[in-house]
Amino acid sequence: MRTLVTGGAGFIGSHLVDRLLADGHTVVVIDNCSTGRLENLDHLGKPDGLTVHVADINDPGIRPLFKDVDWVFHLAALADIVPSIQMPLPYHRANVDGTVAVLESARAANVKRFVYAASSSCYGIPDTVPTPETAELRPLYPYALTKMVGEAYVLHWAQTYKLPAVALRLFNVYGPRSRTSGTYGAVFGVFLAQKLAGHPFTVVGDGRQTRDFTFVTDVADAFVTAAAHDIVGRTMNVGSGKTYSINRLIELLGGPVVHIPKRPGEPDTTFADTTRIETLLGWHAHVGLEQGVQAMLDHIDYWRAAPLWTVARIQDATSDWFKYLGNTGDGV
């Protein structure tokens, strides 16, 4: 297949590119490198089947890149909670307007499959765990809202324009090449930089909260599996099949701990009900947390470029988090 990956120089996107090339497909990457890094593709060299375009998905000039494309994977987005609270308009432009622009380019090119990277953050603090796709959607900050709205556009294009599209709601993806940006965010990037620097891990609350940590190669496999099937107009959770405590993660990483205040708007548990994707696509995750964490440690030098988050820096960086999410109704 001729495939196109928006956000293909990002964390998940670059692993998806790896998988597509390994499967023998040709790949077109579009990435404006606002969060992605071209270095994430350096290990591939310059294969004949890969072309990379540094461009913004809202630029009308990208439309010719969709010509003769069979599969489109739309992963390009702005992520992280605090920046979305501070700068909601850029998030809307990237995650909503950008999604519509990619949908229209794909529709004009008559692509055979469109797979959207949705986010489990749309569930907010769910009433039910494991959380099914039928759970009420309660986005608590602009990033979650924009990803939810983007998903709604994808499903609407499938309904109205018969675009063969599906959406995958991703849960807590981790693995090599996860982001090292200057934004306080994903736990693995924070912890691995702290480990390299010999600093204690900053554990939120008592560390008993659990997360559905899903390894990135399993997520790439879910994207390819979804593209290869003919299911249309459906949303499916992508999770590991388990949920793991932060304390268990600390045990695997090894090191001292300092505790910081629990944050409003964060669920005690994220845990995907994956019944739908298992039933419709026959997909399930393969990589357990122990194996995945070891893979991270094997590539730990990657996080030497990541910022070191101390307690004071975290307190400063998350002040808007507490300010705006302090009344989310979660009892925190």
Given for the second form:
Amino acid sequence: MRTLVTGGAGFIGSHLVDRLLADGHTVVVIDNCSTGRLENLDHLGKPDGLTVHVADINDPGIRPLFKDVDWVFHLAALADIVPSIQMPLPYHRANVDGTVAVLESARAANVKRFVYAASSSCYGIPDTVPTPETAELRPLYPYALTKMVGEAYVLHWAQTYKLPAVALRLFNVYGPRSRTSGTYGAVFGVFLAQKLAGHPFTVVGDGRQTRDFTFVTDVADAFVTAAAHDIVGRTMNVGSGKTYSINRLIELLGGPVVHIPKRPGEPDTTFADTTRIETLLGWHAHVGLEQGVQAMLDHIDYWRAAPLWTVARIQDATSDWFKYLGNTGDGV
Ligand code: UDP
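Got the form predicted alone; any chance of the form predicted in complex with uridine-5'-diphosphate too?
Every chain and every other molecule in the complex is listed next, the one we just looked at coming first.
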């Protein structure tokens, strides 16, 4: 297949590119490198099947790149909670306008499959765990809202224009090359940089909260499985099948801890009900946390470039989080 990956120089995107090339497909990457890094593709060398375009998904100049493409994977987006609260407009432009632009290019090119990276953050603080796709959608900050609206556009393009599209709601994806950029974000980058620097792990609350940590190669497999299938217009959870506490993660990483305050608007548990994707696509995850963490520790040097988050820096970086989400508790 001729495939196109937006956000292909990002964390998840670069693993999807690995997988597509390994399966013998050709890959066109579009990435504006705002948070993606071309170095994420360096290990591939310069394979014949790969072309990389540093371009923004809102640039109409990308349209010709969709010519003769069979499968489109749309992963390009701005991530993270705090900057989305501080700068909602760039998030809207990247995650909503950008998604509509990619949908329109895909539609014009008559692509065979379109797979969208949706976010489990749409569930906010869910009433039910494991959480099924039918749970009420309660985005609690602009990032979650923009990914949810992007998903609604994707499903609408499937309905109205018969674009053969599906959406995958990803739960806490982790693995080698997880992002190291300047903003305070996903826990693995924070903890691995702390481990390298010999600093204590900043555990939120009592560390008994749990997350459905899903290994990135399993997620890449879900994308490829969804593309190879003919289900249209459905959204499906992608999770590990388990949920793991932060304290368990600390045990696996090994090292001293310091506790920081529980953050408003954070669920105590994320845990995907994966019945739908198992039923529709026959997909399930293979990599458990023990194996996944070991794979990251084997590549820990990657996080030498990551910022070191101390208690004071986290307090400073999350002040808008507490300010704006402070009144969103359970039952919102
Ligand atoms: N977490 C933590 N210390 C940190 C950052 C995160 O203990 O410095 C915890 C956080 O409370 C949550 C988990 O790690 O339970 C995952 O956090 P992340 O921000 O990666 O994802 P999300 O909370 O959006 O699921």
